[in-house]
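Only one chain is given next, in structure tokens, and it is the form predicted alone.
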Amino acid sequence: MVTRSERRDAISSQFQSLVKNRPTPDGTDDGDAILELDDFSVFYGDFPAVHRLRLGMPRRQITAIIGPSGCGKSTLLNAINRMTDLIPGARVSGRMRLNGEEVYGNRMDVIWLRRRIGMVFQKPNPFPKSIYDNVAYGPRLHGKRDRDELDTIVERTLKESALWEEVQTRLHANAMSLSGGQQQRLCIARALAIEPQMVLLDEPTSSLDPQSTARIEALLEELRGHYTVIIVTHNMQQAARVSDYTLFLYEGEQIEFARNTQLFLNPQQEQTEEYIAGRFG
């Protein structure tokens, strides 16, 4: 039988050349976070989805959240934006706070939040128009008009997302004619495009090629500092590889939040020792 001292051994061997200590951004510190946590539940009905969690993800850095299916991760980022609101049945309990204003307070404007708050879902849902039209979608629905303006952005915007280098010479053909790796840098693109405060990846490269996660998590190198970013994955070592903080849920409980050199190196939870250690999941 493997002892706990073995497990923890063989999980650090097998976590310690993708988990990076990297610095924290300029202007922040560890307990910088942009979005709290205090007994925050979410329900279908009388059924706990996710249940009563509590923590701070940190300002302009990558949080991971992992667990097996059905623990509540997908939940939990759909209510960060308030996408509950659209289930019915769905309601909320605690409190949750960006930049200290209440997520789900009387006084939070829905549209406010959302532009605050881009998202990328798992599978690319790039709209059938232009690649650049996908892109200045969000600027023009908040107001932006100027053609000038709308150029910055596009450019601005896809050369963050790594695509402009691919796309600058066709930007007014159909967003669908790109491949399924660029069709998700676009919609981060378009979800950068409204300079939001934090960006939500619902399994954003599930559905890709080895090639095309490889220029994802890239990207996500080169987004850290600059935004918020919070990424579901079933990967493990993904969350290891891209995040600086990973948050592990079980049956919609909190298991562990912490940086990943502690979680993938030196977990307090057995539950999270055995999940990352491949045991159950």
Contents of the next structure:
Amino acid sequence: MVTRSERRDAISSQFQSLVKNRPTPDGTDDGDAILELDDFSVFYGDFPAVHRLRLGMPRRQITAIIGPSGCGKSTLLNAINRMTDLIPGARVSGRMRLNGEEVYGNRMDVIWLRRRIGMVFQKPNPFPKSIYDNVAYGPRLHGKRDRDELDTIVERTLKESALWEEVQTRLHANAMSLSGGQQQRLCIARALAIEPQMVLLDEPTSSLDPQSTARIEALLEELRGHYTVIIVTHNMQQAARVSDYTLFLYEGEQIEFARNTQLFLNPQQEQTEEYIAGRFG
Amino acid sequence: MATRRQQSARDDPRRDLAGAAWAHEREAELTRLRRRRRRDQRFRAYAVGAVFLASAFLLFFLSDLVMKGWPALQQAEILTEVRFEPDILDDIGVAFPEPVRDLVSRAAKRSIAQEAEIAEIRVPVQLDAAAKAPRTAVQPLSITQADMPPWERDFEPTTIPRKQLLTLVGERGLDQIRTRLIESPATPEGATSASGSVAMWLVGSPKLQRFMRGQGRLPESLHETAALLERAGQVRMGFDHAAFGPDGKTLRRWVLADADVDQYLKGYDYMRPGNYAKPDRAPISRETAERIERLHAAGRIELRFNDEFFLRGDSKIPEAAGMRAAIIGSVYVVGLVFLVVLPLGVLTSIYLEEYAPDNLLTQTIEVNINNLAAIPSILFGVLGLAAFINFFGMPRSSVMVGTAVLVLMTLPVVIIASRAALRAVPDSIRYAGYAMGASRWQVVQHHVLPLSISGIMTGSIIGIAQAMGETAPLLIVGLVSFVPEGPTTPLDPTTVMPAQIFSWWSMSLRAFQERAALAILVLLLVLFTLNGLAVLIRARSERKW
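The structure above corresponds to the form predicted alone; please give the structure of the form predicted together with its partner chain next.
To see the whole picture, the full complex is given below, headed by that same chain.
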């Protein structure tokens, strides 16, 4: 019979090497929260996909959301930039504040909100246009027309996404001619081109090979400190590697939300412990 | 736990055979496989047979049409001297030499007569030094009771202003004045008035020509003036001396032969009643037949390419009947339908697909659209009659009402095709657009429409091809009436190709039948082209996602 503390130590050692203890960008102990959730719920009809969350996502750090399938991770992510508005029958209750402004308030303009939040989907979905036009789409939507300005933006974001070297000679090739990993990096570049405050990634590497995954994880490391990143992943090791904070959801409920050093090495809830030990999920 | 079946399958001795038992089992298996292969081949043969049968029917249909319609591409014409002299206006027959007189088509005689005569208008012209240019030489014309025919009493004297007179006098008329001004201006002709003006018969303008021939309509006030001038005897049809000289001319020309000659040369039995113009007796006598043979041998009668078919509109005279009016009408009507249906249909389907909430109203609309696409087309014709003609007062047989009826018919088809094309665009692209902060219309405009446009165009072209071949509803709203000229405005009466085919086919004369067959071939060509275009568009658009 393995004792609890033995189990604890086993988990600990597994994650010890992965979890990072990085200083917060502004030097304080806990970054201030860019996104505050206060009793926040999302319903599909009567079914609560996400139930009464209470937390604050830290500014310019990386937060991972983990949990078994169907626990509401993607729903929560979609609710942040109000993509749930597009789903008929979806409604929310409670409060969500972005930089103090009510996301679901009457005065919030959805378009304005979405231009401040970039989103990357699970399956890469570049537009069937050229690579250049994909990245330039967001700025053009903003109203930027100047060719030189767009060129600069495209180059900068493709470099940020570690894609520039591979495509700089064929910026006008169709985006669908890229490989899966390249397409996903293109989608990240596209999201970064509008200089968002927050980047949401929904299982960005789950359909990619390990090499592409590694590149994207390296990319996320570089984004830290400049952008707030929220990443949904079902890969706990990835969460431990990449993020600073982690939120564990189970069946829509918030089980635990803490810094990685705590959640992975010293989880407070038993369910958390069971999950990261791999006993279910 | 394994089921009984699994258990027995595991223990089945046949699974683990050796030697002769193995060979025997193998044979049985192979027989079963052979039987199955034969069955597959039989099915394949049925399918191929069905395709063959369908192709055979198609081939039979097409070859029958081609055999009937091909002769219509040729038309008999006679090379003859034509006398353009003043006496032919009384009896056009004398314009042609005796041997060919009864062989020439009535239509040709009519057009020669029209060519020989010209409308003239009697106008006071100032010929003294005060008049410099022909235009200023024309004086107003006053009409009194004395000019009017005896049955028109109580006539108010009126003066026709110069401006109106000038629109009725053509360029040639002004040239005539010019010539007179250059010559001695003092020679009087006809009545003279005190100020030195002379009444001249001048060649009329094209407007006047049309008026006198009853073709086309003049603007109201001009029409009244022209009618008055005609009643007052100030306008007449006369021999066109200006073109043919004071004594006339004789020209050598190919003129259209009568349908009987044409059918004879094409080899139809001339002794058999019904083949030619007169259904109850032999249409041409032996003597005539021999005459035709002689002229043909001498090269004076030939079958030449029937360009009249595409240049002329419908006619009661079979050899002069063409489908120009029908082609113009079809293009006009279907063109208008396309212009209306495409934006309307695409915008409707965009609304239904992207914007409309999924409630009872939307579902009702969708069910109705699907039903409309299945309604028998003739009912749209009845609707057109009741609603457009009787209620809205659209002119019967007009382009407008034909377009309206066809728009109603084609709209559901285009909407359904467009919706399918819009649905085929994957949602992931839409979500990517929304996540970037695009509004709903921007997502449609930037992403959905460009990807679905080829499907939309394909569906629209197929719908338009259908509209082009529609006959029943158009018959009911009157597009089958005899319309010799193509339409110029949407209010003009028109006919369309299928309606023309219908009305020609109903006539008993073989000449009309053969034209109907050729018209069918032309229509089929147009439809094949349209559908081919649709296929091409579909094939060329690679799926980019």
